[in-house]
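The form predicted alone is given below as one chain in structure tokens.
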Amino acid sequence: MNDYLKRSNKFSEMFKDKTQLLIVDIDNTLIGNQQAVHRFAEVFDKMHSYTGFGIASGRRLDSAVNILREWQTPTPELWITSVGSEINYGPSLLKNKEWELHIKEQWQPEAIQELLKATPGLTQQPAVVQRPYKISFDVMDSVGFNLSELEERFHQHNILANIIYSHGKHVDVLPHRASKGKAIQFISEQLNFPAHKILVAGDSGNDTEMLKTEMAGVVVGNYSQELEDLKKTDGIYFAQKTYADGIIEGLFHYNFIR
């Protein structure tokens, strides 16, 4: 059996007995408010059986895996980190590599890097959390940032590139084919499992494509602003509380919960 086969059985074994699927983002959404983290905890203890669990987080694996152990969170099985440009699975943290061979095509990150030190008002974040297939920048002037005229420029230049803003303050750029929408709806398809078994949920600017796709999507109450948007988006729960407490408000909302 060539390599190929034997890690696309062990993700699909993963979630053989799992009929649904609930993928989160991190900060400020799983966590940010300890006793909701411990109610959320309790409550997925009873949904583990048919449920799979991932996030779908900016922070690259290391640090998100160092955040969850920190918060106790329940272990995912399913890792989409870098907003969507990496993807992990089960205990040992296999790489799906499949999905880097998918978004790689076109990818130009030395032309990015140039054009993006060229855009006045960006300053490009420390090495550390750059990744092979995320070139992240940070905003120095929110008010006078414009994310249009910055996709022109890509355009101009030819750069085929997914560029996300979130919490008024972050530039991360990505292969055109990656973001944690199209991570998941990858997954979805490898795995099988229809939109409407999967619930996403999130509360800024980068869980944006995630939450429009045809999934059950949730905003916890603590949200960014640059989501506001979305409420004139059919078929997502805009939850009233806040941080884990949302996540739960809203697998109640989609009858998640059995």
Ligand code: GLC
Given for the second form:
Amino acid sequence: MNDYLKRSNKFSEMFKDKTQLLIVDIDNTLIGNQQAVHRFAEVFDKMHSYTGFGIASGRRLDSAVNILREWQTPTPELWITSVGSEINYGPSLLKNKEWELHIKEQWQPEAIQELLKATPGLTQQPAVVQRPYKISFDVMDSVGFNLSELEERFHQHNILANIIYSHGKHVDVLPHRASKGKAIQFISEQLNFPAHKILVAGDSGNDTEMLKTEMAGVVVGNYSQELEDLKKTDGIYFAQKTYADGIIEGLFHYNFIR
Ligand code: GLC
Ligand code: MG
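Could I have the structure of this protein in the form predicted in complex with ligand GLC, to go alongside the form predicted alone above?
Starting with the chain above, the whole complex follows.
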């Protein structure tokens, strides 16, 4: 096993009584309907003794903490933020340093910046959302944008990276080993948690990778267009209900509620 998978004691200690994990996207999945958040909090309260709770979001850690407080959601034990390029845990938001060591490999932020700046139709997102392992641009004209072409340009320049397109608008470039899905897989190995004991829920493009894994995947009813294709993938549950009600529906579907 990779050295970086050594788990910190504090990290595994936190999940020692949990038999399953619930990891959800924030925007338009966990939050979006306040009544649904209340219903979710009630359901989750009954499962908490045996269920670990995490979020996986495109937001920065501080922004994720603030928005969840505002929406009065249950408090996560696990924070996967900046599209999976950062992992923190516990009440003091400790950094999972092994993850950083793991994703660092072959990361070339300067070369990526240059290439994106030279790509027509892309504009850089504000400085506050740029992270050490996440470079984010927006597409000015989604009709003219072609993801495969951009991937091809990266390839031609010998840049290894993970390009994630979501909401028909955002382009996040991450180290090739990073994504929400890869972060969750890393955690499941660190904690020795089998994939089928992890339920993930999302609504948009940056959730694709985590939904496609062997974990119990749930797409909420209000999903965005780019996830339509996932209907062809076996084993992903498309909920009828929207936002946090869709998560609850998924918990029942996969028998995560005892
Ligand atoms: C969040 C981030 C943004 C990213 C988007 C999609 O909005 O702030 O940088 O592009 O999620 O992942
Ligand atoms: Mg979302």
